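In structure tokens, the next block holds one chain alone, the form predicted alone.
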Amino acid sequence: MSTETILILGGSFAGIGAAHYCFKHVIPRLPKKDGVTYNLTLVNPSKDLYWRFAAPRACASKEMMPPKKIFYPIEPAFTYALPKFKFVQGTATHIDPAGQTVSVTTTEGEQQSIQYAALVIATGFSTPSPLFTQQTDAVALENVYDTFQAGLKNAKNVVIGGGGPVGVETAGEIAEILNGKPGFMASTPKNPKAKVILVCSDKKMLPVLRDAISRTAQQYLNRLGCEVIYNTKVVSATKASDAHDAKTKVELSNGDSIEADIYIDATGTRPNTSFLPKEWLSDRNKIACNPQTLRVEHASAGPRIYALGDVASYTTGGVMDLAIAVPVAMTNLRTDLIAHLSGTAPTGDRHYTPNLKEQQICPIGTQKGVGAFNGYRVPSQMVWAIKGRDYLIGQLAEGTMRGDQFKTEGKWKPVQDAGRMGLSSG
């Protein structure tokens, strides 16, 4: 008897997505043949997902956002997948495309190499600041946060760089929290208790979002006490000592030094792909994919093998852009697999056309927030209503879990690639 492995590498939002597809709409249409087996193995250094849309309010306060609302265990999530379903938990170090094999490490320091039919890349991103990207595991990044809001409860000078949407939230947020929520029409706080400091290094902030929302998210961030310094990248931060409450000196590209108790940089994000041979990555590190189909095509590369999520080079980042990327690469996986198992040509591709609309929501504190969706914009109270009451917890949580977006795969017309690189049967 023979067993046929789809391996999927990350279990965050792009491995839970693709790993769910698979069972719903991918091994029930494999070719059934005496003696062989499929089932899907997915590995992950944290036996939970991590919902990091949450990530600004869980850092700031536990109180707010509890670990128990952003950890969500992986397995339980698959149960009815048993017996085809493998949880491994650990990390990749290595890829083999000539054995299509992959080295693991697994969190009790074994090494495994998990043999695969087909390979989904899904590793996500890292971030500078540890407060934002889970590492290792929940109890870690825990850990992370006790340290962090034990400092910010004293903090008078907080500094954040970066403009992008992290760094707005958790200057939202962590304003409010030391400042308090503020009155009525009020333009900034009655008494406030810290200075907040938010460093764009673009003439505005949210850069995917016009100009007149940007002024808006601005407007609200001072009314909680964060001030915006705009065209100024941060130079340097260097902590005076090892001390939890030592002093960062942040250095400004404008020729000024701030003395802060606390700063975060929230400058952006570095894909996860140290494990990959460099010719596979894109300039900016990430996968190489084809943009359409979302298959590796290296001619190293060797045969069926996709990249999903923020890892990838299709995508400019982004959990929402996952809804039409995923049934693009599980659709033609399942296509070259089926190929392969069975001796016959492929037929054709499903391809990946982003939604380039404006689209982007931001919540700023507790209280208000700025977006658009699908072009338009989105007033400040379904901003709340949408993400800023519970980061989408409530509405999505346990609906991911399950794989509820992908129930059907929706309509799609194949297109026929003669040139399409990668389907051999080897």
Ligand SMILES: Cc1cc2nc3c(=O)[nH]c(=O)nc-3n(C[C@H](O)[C@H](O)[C@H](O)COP(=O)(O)OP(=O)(O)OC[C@H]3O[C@@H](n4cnc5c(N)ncnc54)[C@H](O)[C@@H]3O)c2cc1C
The other form holds:
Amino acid sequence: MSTETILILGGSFAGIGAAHYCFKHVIPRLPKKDGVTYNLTLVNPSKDLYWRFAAPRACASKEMMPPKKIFYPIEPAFTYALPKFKFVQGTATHIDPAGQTVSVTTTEGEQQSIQYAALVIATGFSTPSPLFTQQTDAVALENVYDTFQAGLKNAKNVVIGGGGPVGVETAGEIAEILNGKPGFMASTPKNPKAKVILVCSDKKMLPVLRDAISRTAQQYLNRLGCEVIYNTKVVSATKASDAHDAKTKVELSNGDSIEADIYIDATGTRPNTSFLPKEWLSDRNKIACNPQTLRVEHASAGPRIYALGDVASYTTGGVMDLAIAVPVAMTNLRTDLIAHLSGTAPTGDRHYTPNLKEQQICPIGTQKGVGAFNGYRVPSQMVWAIKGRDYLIGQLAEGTMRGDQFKTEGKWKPVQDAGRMGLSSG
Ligand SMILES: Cc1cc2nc3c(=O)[nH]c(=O)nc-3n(C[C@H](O)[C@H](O)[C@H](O)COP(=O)(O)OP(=O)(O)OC[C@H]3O[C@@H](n4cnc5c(N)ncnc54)[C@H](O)[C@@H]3O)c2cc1C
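Output the structure of the form predicted in complex with the named molecule; the preceding block shows the form predicted alone.
After this comes the whole thing, all chains and molecules, with the earlier chain placed first.
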């Protein structure tokens, strides 16, 4: 009796999507052999998916975005796949491609070595600010938010570094919590309680969107009492002491210095790749993979390793892109696994083609927002309806946990790669 395991590292949007795809379209198609069973193991440090989209509102106010709306238990989402599904609450620490094993440290501190027949790495990214990343479990992140909100209550000066969507959305939520909702036609708040400053290194905020949309975003921030500084970088941010209410000295590249009650670093993301061999990584520390097939092709990686989601070099990130990428990675995994298990040559690949149209939806406070979808500008009211009212929770959270997006395989045409024909061993 032997078990072939499909191992997925990371239980967020990419990992959960990949696992559902696997149970619906991969495992049922693997060759039926006497004494061989197939299962899927998912490894994640937390028991819950963290609805990261909502972090800008969740960090600003528990009342506006309660914890029960931002955490979704992973294991119950796969009850339908038992006994083939196994969840390990832990962190991958090392990969041995020669032995095809991954070392995992569980939350209880136990060391496990998990053998894989195919491996999907979907470990995503962390942010410099703890407000936008779930490091361990839900309770730990709730504590981070409680401490932050206690400090926010009396804040008079808040600085946010980073003019991307996370910085802009967070600036909007925090400015609205501190300064209140402006009147219908108002261009600034009546009695602002706090000064909120967004520092953008670029000449515009939201660089993915056209200039006119970025300008509208600035107007919406201004009406909440948030000032925007362009062409300026945060050079350093130093807290006066460890006390949670200590001021932070924020030094800017234009020579200015601000004594902030709160500084939020929203300047970028760090791929979670420190446990991987350096030679598998791109110059941005993402997993370097084939941009069409999503296979990790470094010679030392060995066969049947795939990179998926924001951790991977093929993508600029985002959850919408996963609707395209998950079927590609998992179809190629299936093709490779069938070839390996049956000793035949692999059939054609499924290729990834990104949607490069202008696309980003960015709420600014609870009333307004800017964005574009598939190259078309989205009016503020639509931004509110799509994302601003609850950060997509009502529309997408339950369906994401059920894997609704991957009910069908979607249409695709196999692409033959002469160089890969005959690659069935390993
Ligand atoms: C504040 C904010 C708002 C956003 N809003 C949007 C939006 O509106 N629309 C959109 O499309 N995108 C948005 N994004 C981006 C979106 O969150 C990412 O595209 C998405 O989370 C990527 O999913 P992922 O599964 O690839 O990685 P992640 O969500 O980063 O998940 C990776 C998972 O792997 C786990 N992990 C890390 N290391 C290990 C390890 N060694 N072993 C095992 N597990 C590990 C992590 O704990 C995590 O659970 C937003 C991001 C932020 C920060």
